[in-house]
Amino acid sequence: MGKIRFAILSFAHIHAWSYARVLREIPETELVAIYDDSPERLRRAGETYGVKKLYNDVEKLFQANEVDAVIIASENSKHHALALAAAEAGKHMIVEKPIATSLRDADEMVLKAEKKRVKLQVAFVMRYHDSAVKAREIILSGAIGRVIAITATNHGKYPGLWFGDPVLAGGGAIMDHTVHVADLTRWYTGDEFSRVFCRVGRNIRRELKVEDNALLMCETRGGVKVSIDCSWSRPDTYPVWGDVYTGVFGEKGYLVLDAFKSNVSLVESGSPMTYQYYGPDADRNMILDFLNVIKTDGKPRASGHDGKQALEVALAAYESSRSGKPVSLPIKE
C-alpha cells in the first residue's frame, strides 16, 4: 500500500492544526485536500500546509475521489453530517471528540460506518498517550488490586471561538472535558457507567452562554466511584492549556496519572511564564495507530461505540444538573 491520502474536514477545532502537522511528518501519509465552510480558515489552512485542493463543498471533495481517509475536526454539531458523507463516500475517518451532540446522531454515524465497511475512530487521544497506556497496563496487571474509586480532573482555558455557542458545541466545559475522562475510566475498568450526578458551578466567565465549570460524581455498574472535575478554569494568561490528572484507588495500591507533567516552565525578566511540553506526541501515536487499523483491517482502539458511551455520560450530567437528581444510565433522549 502506498501513501494514505488524507483530507481534513474543517479547521474549526484547534486540534486540527496539530493533526495536519502530524500528517505532514509521517512518511506514510499525505494531506492532499481540505474542506472548510469558513473561507478564512480554508485559505489560512491551505497556505499554512501548502495544500492546493481546497473545498467549501464536501460533496465535491468526495466526488473528486482524491482521498482515502479523513479527519473530521469541525464544530461538534457538524460531526454527524460530515461523518455520514464520508461513510457514504467509502472513506475511513477519525472524528474529533465528542463524537456528536446527541446519542441519536452518534448511533447513526456508527451504523453508517459499519454498513459502508469503513473505520470510524474517535479522537480520544489519551488512549494513545504513553503515560495513559502504561497506567492501564499497571491497572490490568492487578498491581493495585481491584479498582475501588477514580478521581480525575480535566481543567483548561476557555477555548474561545465557537466553544461558547450552545448549538455548535452542544454544551460547554462538560461536553468538552467530561468525555476524555469518562472514556479513560471505561478503558481502565472495562466497565460502563450506571449513574451520574452533576452540579454546575456559577460561571467564572459570566458572559458565556454555556457552563465553564462542573463537578460530576458517578458510579460504574461494578461499583467503582468516580469523580470528574471538568472546567475552563485556567486564566487566559496561564502558561499551559490545562491538565489530565487521574488518581486510581485500588484495594492494594494507588496510581496517579499526571499526563502532561513532562515540561519545562520558564520565567524571563519582563515576560510572562512560558511552558514547553516534552512528553509523548499522543496525536502522532493516534494517527499512526489509525494507519495500522486501515492496513490490517483492525478495530480502532477508540471506536465509535466508545465515543457514544462517553457522550452519554456528558448528556447525563446535563440532565442531572437540570433536575438536581442522579441520572441512571442508559438514558433516553
Second form
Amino acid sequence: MGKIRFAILSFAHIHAWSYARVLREIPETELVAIYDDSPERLRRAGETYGVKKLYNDVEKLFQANEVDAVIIASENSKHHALALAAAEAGKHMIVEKPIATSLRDADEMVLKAEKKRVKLQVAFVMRYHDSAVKAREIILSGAIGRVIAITATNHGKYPGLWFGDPVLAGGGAIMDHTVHVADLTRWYTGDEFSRVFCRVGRNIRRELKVEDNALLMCETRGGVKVSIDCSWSRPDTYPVWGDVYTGVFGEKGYLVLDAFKSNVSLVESGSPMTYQYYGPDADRNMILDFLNVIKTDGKPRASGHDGKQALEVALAAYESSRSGKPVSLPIKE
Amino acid sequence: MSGGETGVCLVGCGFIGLTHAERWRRIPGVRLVACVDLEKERAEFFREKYGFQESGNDLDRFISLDKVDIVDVCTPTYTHKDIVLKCLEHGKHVIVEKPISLKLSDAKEMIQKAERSGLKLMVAHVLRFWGEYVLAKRLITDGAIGEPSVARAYRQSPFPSWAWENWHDYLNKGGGVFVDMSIHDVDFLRWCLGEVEEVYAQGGTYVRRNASSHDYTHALLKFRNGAIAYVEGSWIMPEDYPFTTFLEVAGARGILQVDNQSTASVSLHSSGKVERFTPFERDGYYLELQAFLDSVIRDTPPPVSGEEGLRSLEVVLAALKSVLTREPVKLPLEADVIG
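Would you mind generating the form predicted together with its partner chain now that we have the form predicted on its own?
Below, the chain from earlier opens the complete complex, with every other chain and molecule after it.
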C-alpha cells in the first residue's frame, strides 16, 4: 500500500497546523492538497508545508481526485458542508470538534458518511492521549470502584480568530470547551448524559460577543454527577494554554487526570514564565489510529455519533443558561 | 476582665475545641478559666493539657462564673443555639464554631439576643484569617485580577469518622458535607464576591451508606454581581487522603490560584503516606481568636458577625435544598430546610 494522501480542508482551526505537522512526520502519510476559503491562510499553509495543490473551491479539490482522506479543520459551522462534500466524493475524514453547531447538521454528516461508506472520525484527541487512555484503563479495572462524580475542566485562553464569532463558532467557550470533557466522561463511564444545568458568568473579556466562561452541572443516566468548567479563564500571559482535567470520585478511590501536566517551567529573560510541554503527542496517536481504521475497515475510537452526543451537552447548556432550568437529554432542537 | 486578663471558657472538648485551646493558651492576655464537656474526663484531660483553671460537665455553673468574659462554643452544630443563648443570658460574649446553626430561625434568634444584650457574637469562619485566603481576598479587593467572573473552590477529606457519636452522619445534627465543610468556601466567596442569588447543587450519600446526611455535594453559585462559582465538598476521599483545598478566581484582568498541597512548606513521607503541613506560629485559628478577643477588649464589632454566619448558612442550606429538589434555588430562602 502506498502512502495515504491527505487534504486538509481549511486551516481556520489552530489544530490544523499540528495535524499538518503530524502528516509530515508519519512516513505513511502525505499532505498533498489544501483547501481554504481564506486566500491568505491558503498561501501561508501551502508555503509552510510545501504543498503545491491549493484550492479555494473544495469541489475542484475533489474533482482532481488526488487524495484518499481529508481532515476538516474549518470554522465549526462550516464542518457540515465540507463533510457532506467529502462523503459525496467518497473520502474518509477526520472532523475537528465540535462535530457541528447543530444536531441536525451532525445527524446529516453521520448519515451521509454511513451511506457513502466512508469513515467519519471526530477529533476527540483526548481519547488518543496516553494519560486519558491510562485513566480509563484504571477506571475500567475497577480500582476506584463505582464512579460517583466527576469534576472536569477544560480551561483555556481566548483563542481569538473566529472563536468569538457566534455564527462561525456556534457559540463561545461552551461550544469550544464542553465537548472534550463531556466526551471523556462518556468514554470513561460508557454512560450518556441525562441532565444539564448551566450558568454563564459575566464575561472576563467584556468586548466579546460570545460567553467566555460558564459552569455546567450534569448528571448521567447512571446517576454520575458531573461538573464541567469550560471557561476561557486564562489570561494571555498564563504560562500554559490551559488544561484538560478530570477528578474522578469512586466508591473505593479517587483518580485525577491532569493531561497536560508534563511540563518544564521556563523563564526567559524579559518574559513571564511558560510551561513547555513534553507529554504524549495525542494528535499523532489519533492520526495513526485513523490510518489503522481505514486499513482495517474498523470503527473510529471517536465516531460521528460520539461527536453528536458531546455536542448535545453543549447545546443543552446553552438552553439551560437561557431558561434558567435544568435541561433533560435528549433535547429537541 | 479582671486583672487586665480576659477570661475564656471553652465549651466542647472535641476536635475543634482542641484546636482552639491550643491557640487560646498562646494568646497573651487570656486567662483559661474553664473547659466544659459532657464527658468530665475529657474536660479534665483538657484542663491538664492546656492549663484551664477548672473543668467539668456543669455547663451552667462554668459559663456563669464572673471571671468568664468570653465563651468559645466548640460543640456539635445542633447544640449551638441552646448553648449560645444560655451564654448570652449570662452576659458573656460568644464565639461560636461554624456553621452558626442548622436553622435560619435559630441563627436569627441568636443574633437578636446578642444585639439586645449588647454582647458580641462572632461565627468562627476561619478562612477569613487563613494565610492564603487572606492574601487572595486582598489581591481581589486591590483589583489585581479585575472584576471576578468565575471561581472554583474544593475541599476534600475522608469522612470525619472521629467525631463524637458520629454526629456528622445525621442531617439534623451536622447537615452534611456541604453545610458543615463547604460553608468555609461559601463564606469566603461571599466575602470576596458579595451575595449569592441562586444555587444549583448535586450530591448524595455514597460512602456512609447508613447516614442521613450527604457525603458528597458540588454546587454552582450565581452571585448578584454576575460572577459564578463552582464549590465542591467531598467526604468520600479514601483513607489517608490528605485534607486538600483549592481555590481559583478568574477576573477581567487576571487569575489567582492556590492549593494547600503544593504550597505546604513541610512534607512528611512515611510508610506509603504523605502528610503536608504549612505551620505558622500565628495561624488562622490563632488570628481568628485574637481578632475576637480584640473586638471584646476594644468594644468594636466582631470581624465575622452573626449576620455573616447566617447569610453563609442560607447559601449552604439552599445547596442542600437544591440537591433534594433537583432544581435551582433562589435566595433568600423562604423557609428552613433542615427540620
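Here, rigid core means the biggest group of C-alpha atoms that superpose within 1.5 Å across both forms. Positions refer to the first chain, counted from 1. Just so you know, these numbers come straight off a predicted model, no measurement behind them.
Q. Aligning on the rigid core, do we see the C-alpha of Thr296 shift 2 angstroms or more between these two forms?
A. After core superposition, the C-alpha of Thr296 moves less than 2 Å between these two forms.
**Q.** Cα displacement of Gly50 between these two forms reaching 2 Å, rigid core superposed
**A.** No.
**Q.** Core-superposed C-alpha of Pro27 shifting 2 Å or more between these two forms
**A.** Pro27 C-alpha, core-superposed: shift of less than 2 Å.
Q: With the core fitted, just quote the Cα shift at Ser269 between these two forms, in angstrom to one decimal.
A: Displacement of the C-alpha, rigid core superposed: 3.3 Å.
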